[in-house]
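Only one chain is included here, represented as structure tokens and corresponding to the form predicted on its own.
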Amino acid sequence: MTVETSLYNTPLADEHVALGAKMVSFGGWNMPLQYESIATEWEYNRKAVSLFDCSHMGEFMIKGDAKACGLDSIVMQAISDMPLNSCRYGAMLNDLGGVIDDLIVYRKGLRDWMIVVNAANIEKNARHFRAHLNSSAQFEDASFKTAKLDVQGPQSRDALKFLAPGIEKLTYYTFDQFQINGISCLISRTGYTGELGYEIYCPWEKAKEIWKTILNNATVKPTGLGVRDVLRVEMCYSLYGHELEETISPLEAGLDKFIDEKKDFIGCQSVSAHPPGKVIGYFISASRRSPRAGHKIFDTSGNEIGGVTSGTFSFGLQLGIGIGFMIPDANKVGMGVLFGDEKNKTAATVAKRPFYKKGSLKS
């Protein structure tokens, strides 16, 4: 029996189809996988500038004092000391210390916050926030009111500075309000590609106008989720459902530097009481053969020591690259490993993150 499941459309779905994008289901959304070849779109992003539709991401608006309303205890990163117009990456955990979702907190005012979460987790996350914020907080799920466009690449500043004068003043992980075609937008200097880039949050109904305006610049090319995955693996960025899950602790996922150890937050006691039984690692194939999620990881004697969570072919390295969890003793930079299955194994070497080191992220 076939079960039909309806997908959400972003406000730009018709634009993607008109531009010839191959559309796929992702996190419950109908999204563009690619417009041209993945290799061509990789070139756009690493050497020029790309435009992504990320309107599937979730946005929660919260008003209240971070500590008094309960927000500070929901997220594991420090937020009470955040300067205005800054943002911080982190996560929220369940009582057992597993990652419910990774997220970015934006401080819009002393008592005014925006939380950006993953598309597939919007409903689950909204329930979690509503359950743990107290009555002094105002909470709004603005995910279907807020569109998100990502302009990424070494030429992204040049592409945007005439449309939104002043964006060139933004430093990494800061944001401000700007006007594009008279439309008020929150623009942050953030991204998921490892390149200089900006994320534009605008009204849902204005997304198409802004999308077309940005694409009027011939140097900007639309790009899809396919190359976005390659880019994020090259940078060793985690993806929920792969490197992050409710059964994975932030220590196992390598997110320990984002934990505020000075405060009490949901799941913190479980995290501190349970040392990681596995740790995230990164490895480079000895050939163009690429690992895939679900592959096993072996030591050079053929003993299973872990599993692959993400893998791809790196256009930057011209080799296969992978992310996975391994037993702690086996996860050492320079160590030889194998990936694949019991019948077919490929040699690889454990490496430092990121794989791609030529990005313009901090330019």
Given for the second form:
Amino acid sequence: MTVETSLYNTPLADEHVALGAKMVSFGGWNMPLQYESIATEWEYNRKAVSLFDCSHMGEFMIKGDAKACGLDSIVMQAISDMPLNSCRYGAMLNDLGGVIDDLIVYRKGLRDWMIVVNAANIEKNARHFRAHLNSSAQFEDASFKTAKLDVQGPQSRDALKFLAPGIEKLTYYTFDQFQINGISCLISRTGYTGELGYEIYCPWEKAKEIWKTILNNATVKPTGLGVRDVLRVEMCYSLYGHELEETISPLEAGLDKFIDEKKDFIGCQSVSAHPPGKVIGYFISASRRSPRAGHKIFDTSGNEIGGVTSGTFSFGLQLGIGIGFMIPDANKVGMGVLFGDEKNKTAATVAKRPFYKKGSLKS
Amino acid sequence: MEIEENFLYTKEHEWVSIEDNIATMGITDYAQEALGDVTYVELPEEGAEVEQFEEFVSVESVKAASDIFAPMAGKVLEVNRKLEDDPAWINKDCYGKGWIARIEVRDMDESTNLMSAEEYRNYLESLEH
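Got the form predicted on its own; could you also share the form predicted in complex with its partner chain?
Below is the whole assembly, all chains and molecules, this chain first.
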């Protein structure tokens, strides 16, 4: 296997190939799908600690007063009240109230922000920020000079405490600057797996050294995007392109609690003016048969009530699990539904999020 | 890629091992590798009559669902019930404990529609180019 050149490569692409990873294209990037079996990588993450290369994700650096420079009206979540060194999840919307992207805002200083966005949306998002920030803001797209390594799993703190002394003090959704091998890194206690975990932001050219240093600890195993998708569906975390789209409102996507209702932000009037149609719901298959994106959802009489946006096999539940959009009347915890197509339907039950309840996220 | 020398193969990457008039079948190493972690197998009914190259089993992996085709026509005598709870046998031992079904062969001449190990090896090579 050779390193693909028509796609973007992270600074770790040849490390992945050397480790025997199966590589796939994801959001325009050449990324590791898996190094071992996905079941094995699931065990590494849920029982010990695993390492993901997430350098494909985008990082924007913005300097300016949140309200005065326009940043506060671009994102739907409250940010002016954020403590220093904290993170906050949310999204930015278009004029029609649809989700342009979901994102995490990091407050590095009173007027110093980092915004982390999805890889496939970097260019579109940068255009949106440039169009809506005013001249008092400084905007930099640092995506191609900032690598991101995710250390996730119940033993992630133990794996990092000697490499990044002081990391124990980080509470959920906070961050700080640390030195790993003398390299300055921003490390936040955040992640996409439902386990205790950290995201390490470091200079692009130093990523290989940090990757190798972390893997020197034999308890840490590299894991790919294949298991990452299983882990995030088990936690009912939305993924842009599946549960989030420019045509889906944050209310439909179940992001209500991340909206600051007291402020005026782009798209807010459209969101409040249009009551949601189909809303996001979560369901567990009655068997190992798994729902797939594109499947339809039916009520138990066979009437179509929605569609599946993500589905996979849950290694935690040993059953199929799915996320989809359904008409609200049929989308209540405990209700029976069917997924599949006109010919082949499988029984499932609408469930409470998350599917996987044993995660070490807040331990 | 592992290939069993005495088995016969289909273009859809099923293998078949024929003893007397009983054909034991499964999917090849190439197929299990391409599918990745197998998470669900929908086995056929025992006693069902199947035609050669008719889809009769459905296999799901973390990635996708795939149809599996009967390599020979006949009656399904037995299915591998172990796969219901532990479908990963298909990944761990595709030519052994990961077998899927045994078929009572109706017409032995149909084996001429299958590939030998040597032919299957060449076929896999042709797929890579």
